[in-house]
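Starting off, we have a lone chain in the form predicted on its own, written out as structure tokens.
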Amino acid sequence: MQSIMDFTKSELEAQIQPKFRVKQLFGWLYNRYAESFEQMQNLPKKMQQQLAEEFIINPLQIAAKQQSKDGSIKYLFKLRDGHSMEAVLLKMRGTEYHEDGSIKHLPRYTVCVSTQVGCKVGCAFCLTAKGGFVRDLTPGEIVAQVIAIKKDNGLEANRKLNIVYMGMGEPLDNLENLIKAIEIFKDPDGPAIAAGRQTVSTSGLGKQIYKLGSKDLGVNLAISLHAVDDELRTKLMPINKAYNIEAVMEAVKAFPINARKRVMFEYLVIKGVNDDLKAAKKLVKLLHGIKAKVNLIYFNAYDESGFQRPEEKDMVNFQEFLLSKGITCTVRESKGLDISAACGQLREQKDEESQ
């Protein structure tokens, strides 16, 4: 039985009459976090019964979670078929107050969601790849991660947050379901999370970047680059054999970006692998002519990874060089270092405990 969350509003309007009932349904699902159709009191009893016969509501449940000292929370979700995947709530900023004690700014959150159980890409540094690929997530399984996290943390439906499709899996490898999830999140009668608050992070599937761009959904694009020459990138990311750096850059240049936005380039910095100024110089050359922002990320080490976290001085030198060349560059503050924060860690840990 499918989850009602798998469907966009227009898809449900084609099945449910009159159409205004779908708007009410969306309100119960995404604004009131309803867990049963019986709770939807403004729907006729007969409709409640029909919906209950045809659909389930929540396609997942929280199986485990770990909270970091910095406020980040890692979730392990169990799906109805017994498989599991992860999402993370990142606290980007705490509550800020005026001098009189009144609230100036509410906390700012980002949710990092998964799009697949496992992953086909097989990056050398990623623990998710260890378990191989299992299946794509449905649109509802993608959307439900955010709804479950908001509900678990007592976040009101109208609390705005950012979504990053950067958890387990390659989002563009599940393009059709990703697009539906984006549309559901954007819906003003649903979660109402604007496209500008949604970022799709990809390992660089050139053909799929063109397809996503052709939909002109208004989402942001992030490229997991991690290397500045094809030889190293192929070692780190086998997908580079199919879509080398040049092919990725051509696709990026064709992607529609809001005039106030930049394409994000994620650069995972690994000690002794890609952390020197020689690599920084190549990166500057590579990004010439692209409205880019570089996000330097400390490698989050785990057992048997074979890689090490870079030295802080090398990160600083790398960043300062890019800034000196006019490239917007930030060092992503490491979150959840005291918990299983790297993608796949909590899932792997729970799998080992169950063996």
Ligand code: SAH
Given for the second form:
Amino acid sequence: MQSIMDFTKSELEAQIQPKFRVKQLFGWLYNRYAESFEQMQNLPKKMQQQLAEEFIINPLQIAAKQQSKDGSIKYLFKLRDGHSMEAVLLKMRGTEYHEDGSIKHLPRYTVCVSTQVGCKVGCAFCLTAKGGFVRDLTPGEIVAQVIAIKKDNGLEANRKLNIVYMGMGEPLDNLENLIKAIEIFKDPDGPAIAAGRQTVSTSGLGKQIYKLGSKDLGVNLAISLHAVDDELRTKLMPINKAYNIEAVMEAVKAFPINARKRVMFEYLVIKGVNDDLKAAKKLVKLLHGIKAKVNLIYFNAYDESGFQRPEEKDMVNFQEFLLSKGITCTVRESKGLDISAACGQLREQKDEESQ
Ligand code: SAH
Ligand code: SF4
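Alt. form predicted together with the ligand, vs. the form predicted on its own above:
Complete assembly follows, chain above in first position.
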């Protein structure tokens, strides 16, 4: 049986009449976190029964969770076919300035979601890649990660949060389901998470970047660049053979970006590999003419990686060089390092590990 969360509102409207029932249904699913159709009291009894015969609601269960010292929480979800995947709730300090001069400190929430179990792309530095590819997640399995996390943390339905598609998997390798998930998330009758609060991170699947762009959904784009010359990039990311740096840049230039936004370039800094100023200079050249911001990421070392975390001073020099050239550049805090919830550390856990 399929989860009802796999469907966008317009897909459901084609099956369920009258249309306003679908609105009500969306309210129950995404704002009241209903777990059974019986709970949906304003739907006719008969409709509740029909829906229960055709669909399940929640396609995943929380199998384990781990809290990091920095407040981030990593969730291990079990899917109905026994596979598992992870998502992370990241809490950052946020400040709100009010007209009356008062200042409020509210945590800013970001949920890092998975789009596949495993990944086909096989980047040399990535822990997810080590487990190979298992399967795509359905739209409902993507959406339910955020809903389960909101519910588990008692976050009100209208609590603003951001979504980054940076968990397990390559989102653009599961484009159709990704697009449906984005649409469900942004639906004002559903989770109402504006597309501008959603960021799709990709290793650079050129063709799919064009396709996603042509949908003009309003999502933000992040490119995992990590290297500025093709030889090194191919070594780190085999996808570079299919879409080299130039091809990725061309695709980025064609992507529709909100006038107030920039494309994010993620640059994983690895000690002795890509952390020198020569690379920084080349990066500046590459980004010429693109409304870009750069996010430098400390490589998170793990036992079998064969790569090392960069020195802080090299990171600082790299960042300062970019800033001196007028490029917006941040260094990503390594959230959740102590619980392996940081970038590239998500992987499917076998039962023994998660208990
Ligand atoms: N597949 C997509 C999204 C998931 S990976 C992509 O590659 O963009 C999310 C980010 O984590 C990517 O930028 C990825 O390059 C980075 N990453 C992978 N392994 C890492 C590691 N060991 N340390 C730090 N970041 C890593
Ligand atoms: Fe896949 Fe992204 Fe990991 Fe590369 S970095 S293997 S694309 S999840």
